[in-house]
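We begin with a single chain expressed as structure tokens, specifically the form predicted on its own.
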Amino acid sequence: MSIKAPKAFKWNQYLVNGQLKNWAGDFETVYSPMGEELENGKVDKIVLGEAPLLSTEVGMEALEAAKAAYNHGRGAWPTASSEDRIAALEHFLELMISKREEVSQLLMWEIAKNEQASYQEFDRTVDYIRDTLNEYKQMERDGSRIGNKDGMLSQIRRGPLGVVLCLGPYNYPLNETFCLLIPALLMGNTVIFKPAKYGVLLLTPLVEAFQKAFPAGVVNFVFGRGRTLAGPMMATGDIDVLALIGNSKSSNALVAQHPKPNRLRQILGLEAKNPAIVFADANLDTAVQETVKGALSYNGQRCTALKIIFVHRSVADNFVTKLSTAVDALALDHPLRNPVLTPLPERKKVPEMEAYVKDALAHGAKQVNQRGGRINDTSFFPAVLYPVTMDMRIFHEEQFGPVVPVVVFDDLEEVMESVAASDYGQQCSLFSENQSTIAYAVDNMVNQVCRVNINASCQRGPDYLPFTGRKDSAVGTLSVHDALRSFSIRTLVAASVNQKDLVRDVLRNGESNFMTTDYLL
């Protein structure tokens, strides 16, 4: 297969108060995690395009034009009729379809996902788009009706928050960022979006779609560095909810500019270090495959990753080496070939990875699978580790890349010591054949983490099940249902039943976006 690199751009827009503006300042160069082989052997970086670095000013900008488009609750966009929110949306989602191959291929070349799963986030983050539009129009008609009880009327409905400053992750640079933004427009919201550092460029063919789709200040898109521009947004108090999906440094960093950080909301998914439970009576042929996807998939860069592998001592050896066969089984290749195992995205990431490995040998551990370690700067075949112990950064830190370390336990209880003591609690994945087996397990896990797996890896989906964690792992919840709620307050109108001609007046002359029994079709 012949492979060639995208024509590079240099992008220098962004989306202020509904008007798309040039930038002529800073710019940072784009480059891919793949390089191009020269014909003298030797391997160049492939630049993918530019993107602008704004500055505070620009940021500030766009924070006062969706303050205005909030207008504190009394602009346009947050006392819209349900319709005309769907409206909107509908339209975004048809133009944001039309770019399909577009932000595909740059997601692909970008941040080294492997092509079919380029397009699957794509086509996953159109579905979500849709289910949350029915979602919400459900979410409409039962608030259509007036309780009457106690001798008081009411209606009950959700209103928005006020203004959101949305910053997506860069390993589902799509489909997470629009897990926070879609969710928060429908609301009534008004929202800043930055962009992650990796994960620039696949996002710019959506720009435009944003500008026609809503009216001017409810979305407002920025480029550039998180200190220049969400720092300044925060500290002055003006941000009313912060969307963060990245980790608890950068979202207590930013939390802690706010002046009055209990009036800000936050929703927020963050690191995690998601166990396997491997226990002596398992199908270890079932827990390897599903080690293999849950640790490897798109190289571990998932927060859902399984991230430490615990497996008891009768079965530890026989596990390990299954394990390392089938690491070393894996291709490691260009995303345009689909293989499992691509290049990384982030620069430092090879030498962290080493960086574990070597502190994982220094301690005791070994690397099991022949061909663990460092390709070149950018791509890192997994290591895997046996046996793993307290001692080992690795024991306690989350990776986020191919490193898949295993420790032996004899009684579950040294697992649960050891998840308890953890900074984390997302998911963990159970490993058994026995009833028993699963049926205590599952109790002792259940008020750790906030899912637990049978038989399976972590993961997010499907998106209508609830995605968050514990401790330092989420802010609240996420998924086609929570996020609506999570982006909202109820709120309601309440009026004494004596009222009922005035209530029936204004439901019946259709002046209130509020006040209505308009059945959602």
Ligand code: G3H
Second form
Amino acid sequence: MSIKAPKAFKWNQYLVNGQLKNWAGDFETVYSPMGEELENGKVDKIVLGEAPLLSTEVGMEALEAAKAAYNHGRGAWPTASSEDRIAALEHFLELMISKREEVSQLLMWEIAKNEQASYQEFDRTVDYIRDTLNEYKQMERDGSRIGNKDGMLSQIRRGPLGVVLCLGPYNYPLNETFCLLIPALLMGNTVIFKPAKYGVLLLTPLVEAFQKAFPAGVVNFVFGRGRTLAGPMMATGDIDVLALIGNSKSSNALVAQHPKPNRLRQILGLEAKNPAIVFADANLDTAVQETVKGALSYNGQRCTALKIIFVHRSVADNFVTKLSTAVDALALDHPLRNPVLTPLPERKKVPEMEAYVKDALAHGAKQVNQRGGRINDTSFFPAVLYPVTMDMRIFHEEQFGPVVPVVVFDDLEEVMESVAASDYGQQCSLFSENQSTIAYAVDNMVNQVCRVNINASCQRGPDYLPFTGRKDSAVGTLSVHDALRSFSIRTLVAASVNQKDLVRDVLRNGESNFMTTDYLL
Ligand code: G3H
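Next up, can you give the form predicted in complex with ligand G3H of this protein, since the form predicted on its own came first?
Below: every chain and molecule of the assembly, starting with the one above.
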């Protein structure tokens, strides 16, 4: 089957203050990680289109629009009734659903996520928005009552924080971005959103939906480089929330530019080095199957990927043989054919993976599977490295790609020492069929990471579960429920009971959106 690339297009718009404006400055060419095979056997790059590289001035325009719409918390959006905000989000959702095909296809072509997973990312995001709306309604219902205790009447709700700068990642360019954007909006914040370096065009079919569904200035959508747009915005001190999924190097650099960092709320999903620990009493087939899934789904480009595998010496050789066979049996192909492995969108990724392998081999590891290594400029077949030791870079660094390091251990204490020394603390996976082993390991791990998975790979979902991390892996907690809390603050009205008549009149006359006991149906 010959695969036809989609027709390239030049996207030249951005959304600021409710207006779709045309950009006539610099653009970047967007290439697909997949090449096109030519008749002469050579592979040609596929151009998907062009995207704007907006200037700092445009970034500032977006910031001013978001500030004006927020108006120090007095703007129409932050003071809107919950019904009005829900109606806007529902309108957006309806418009978004009509773009499923376009967005999912672009997602696949732009970041090489297999077709099935690309559609799943879209559908999961739609479900997330629906669940968030339901959770928000419940939160509002809980806030629709007056407390009366110790001679004090009170009404407690959650209020917005201000202007949010939202920066998403390339690996989940739709889902992870919207898991920030949607709760931020629903809570009454105003937003400036900029996509990552890769995974840009797939968001363009949704720009108009943002324009139609939200009042002017509530969502501002810009395109370009972080250092041109995000850095200068942070330097003004006018960003109240930095919502970023990426790495700590970028978030630290941005936070350092904010003149009043104590006023800045950070909601960050950062890098991780999630370990799998395979004990002597593990079911090795389960451990291998989950390791392959955990380490190599979407080529290991997930923050939750298993990035280091500790195996007990008594089963290590057996485990590694089975793992190598399972890895070598994987297909690396065009995402349209739905393989596990696909090309890599980051242009420097293949040499980075090669460098990890070279460093490990120089320090005594072997590449134990046969197929591992470079295929072309954007494809790298996973390399299984064994035995990996602390002298190797891959032991400490997040590879975020298709290299699987296997470390041998004799006693859990050795693993615990390296987990304690690691800069990361997101999740781990334990493999054992023995309850004592699991009980002991769980108690050792729960205070090192924020989710312990038993006989299963690490993952973020289902989305009602809290997603967070220790150390350099995260700031704040995300989930359908927690994200609404992360993007808001508790705020209340209090009055002595001797003000009962006045409070009753305010509630009865229905002029306040905050002081109301109307039950949201
Ligand atoms: O990149 C990190 C993602 O949050 C991982 O999500 O576990 O659903 O793949 P996932």
